[in-house]
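First, one chain by itself in structure tokens, the form predicted on its own.
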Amino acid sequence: MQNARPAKVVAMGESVGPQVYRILRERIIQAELLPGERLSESDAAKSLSVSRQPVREAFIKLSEEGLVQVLPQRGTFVTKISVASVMDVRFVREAIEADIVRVVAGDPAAETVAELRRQLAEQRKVSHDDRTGFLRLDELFHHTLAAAAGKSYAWSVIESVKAQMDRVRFLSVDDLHIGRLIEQHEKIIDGIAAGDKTAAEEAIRLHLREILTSLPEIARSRAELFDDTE
């Protein structure tokens, strides 16, 4: 693993494991470590100052979601892209998402949409040359909704899963992807609104259908990065 890269830190009074989890998969999934890359768990347990305990838990729970593979007496090393675990997931999340914004929609609460309509401002705040921090609203966003239609599980089945289609979301946004993002939100925020269901639900699975576009593109200009035994 190499050692250029910034630290991140493990906070005091937060449990560890979970810490160094979510550390190490957003370092994947921000391209920070690549596909290919050997993980070691003594250089990470340093990084991080952790014992090696948290890190093996870490790279079995990232293993469980294809994120890296361990190999026997050869190590463990970030996989590559698949595309077919994208578009699998893409296919899931629109079905779940498309159901939460139509019992949203249903009974639209003033405060829900007071709420989604605050996030939007604050994404429109957002550099559009900070992906992470983007990314970090689209995703309270989207948690946002499967909370007001309580599925707020729904979400989690989501999140276990979304890791590959994750990784492209990173490597797709730029300044003119955010702004059309956005856009998409607003639509989906005003079906809501208007307690236009199906106004809600084509809105949504439009913008979950993004990456439909952007996938092609991506897997062309960085064939790197993805699996090409598919």
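Residue numbers count along the first chain shown, from 1. Superpose the two forms; the largest set of C-alphas matching within 1.5 Å is the rigid core. Just so it is clear, the model here is predicted, and its values are computed rather than measured. Compared with the form predicted in complex with the DNA:
- Annotation: Cα of A105 displaced by less than 2 Å between the two forms, core superposition.
- With the core held fixed, the Cα of R209 is displaced between the two forms by less than 2 Å.
- Once both forms are overlaid on the rigid core, the distance between the two CA positions of V78 between the two forms is 2 angstroms or more.
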The other form holds:
2 protein chains.
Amino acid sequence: MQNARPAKVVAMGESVGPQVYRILRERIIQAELLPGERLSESDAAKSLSVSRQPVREAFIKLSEEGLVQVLPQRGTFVTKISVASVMDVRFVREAIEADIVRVVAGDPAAETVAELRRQLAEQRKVSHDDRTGFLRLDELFHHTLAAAAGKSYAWSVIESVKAQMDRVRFLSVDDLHIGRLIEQHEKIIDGIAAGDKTAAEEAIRLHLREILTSLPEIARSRAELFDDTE
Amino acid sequence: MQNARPAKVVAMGESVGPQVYRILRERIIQAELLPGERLSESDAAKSLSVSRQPVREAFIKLSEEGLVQVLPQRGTFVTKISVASVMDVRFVREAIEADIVRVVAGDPAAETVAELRRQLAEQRKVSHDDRTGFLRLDELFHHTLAAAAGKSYAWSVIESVKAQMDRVRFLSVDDLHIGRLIEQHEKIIDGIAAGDKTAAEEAIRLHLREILTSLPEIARSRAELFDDTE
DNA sequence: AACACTTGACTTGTATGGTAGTAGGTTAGT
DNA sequence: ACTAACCTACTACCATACAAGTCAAGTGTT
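Form predicted on its own already given; the form predicted in complex with the DNA follows:
Shown next: the complete complex, the earlier chain at its head.
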């Protein structure tokens, strides 16, 4: 007898809709739910011990973020990855973050630079095969940049874009070239600290392109996870 | 007796949830529903002759887009405008569209330039006090740029940002300086046609800043529509 | 064998009842 | 007159039942 009546998964004190959303979102990003996989309002509701309604609302949010695809009367599926769409979202992220670092470099606060360098030290400590650990620090780094520029809406867009990109990173078989990424983080900080807007901008543009170098390889080795209509 | 039982407003063939979303979104952007105004699932459902559920889902989508604010057990309100948040979203739009025009200017297709110039002629024809007419052409213009760059996701972000900015433009009492805006459109096209990335970028950045020149004035004259926690 | 049809088990979409929480006005108590 | 408790009328949230569409397997017919 294993969980004929599954335990309550969601906590009290917060609406269950957003909770379901976060749970599913996390599982999709971390490739626990694979691209192409079929979901179902009823199944998810049962496994989380909630009704269909909050699950449905979570599905809607996920579909707006592009993580699932809802086909009326047919089913809901984790959206397959497509090289074109990943490059498309990366383009948006690069544009936003390029302008963000220009703002930060234009008036580099000493505390900000110190905080970024502190984070850099943390990043060097993390093991090269601890994806989750590094990605958490990476997220913190980029969030700190956005916060330093005082752009909260910009960050919310980046968060959404980052989800799509992180999904790819979780599928990479080899390490994430963490060493190189950290070096690039350092170049960004150097540019900011020197007040050199253009240098900082070029550094982060290069950085954001580097992240997806493994994409073509993944598209070949795991073609079943990719949209083949391109 | 006026509309004791209101007529069916939504059409068949498409789910009502998205329809309700579009209807409310339009009414909010065009300032028919004013910032701060109270909404209600039940009321909206009754007035549209649908059930509360699709309305609720529309509210959720609107709240993600930042057009309404849902306070659990308290009510749903059209989000008030705030100078800071409008500038925040404008920043994102500028960053994205700047990179878009650089892409387009980097490889300017003759048909694209011709299409843009054709649209420019249309814009000159529209009356200076026909807000809706001009805004539709303006949206087409910017969409054409995004499409020419092949960035569909970028456009979806712009659409969301544009909603927030257009809401302000609908509150402007005077004309929208349409003449000046059209001149700037022309400068953008010129930069693209010349293959001058930097000129095109500077032109669109200036353009997107120009759009909100009336914001401070509106914030003074219609303070009740603005968030006062800033 | 091949094709058209039916049937049934799915899917998401919509409507509705009930629950818990909030806010404001009213009434009872001091 | 003032305060505190209550009470009513709302709100969004959740659960459940029903409706409508899709798809595939199976069946009957040609």
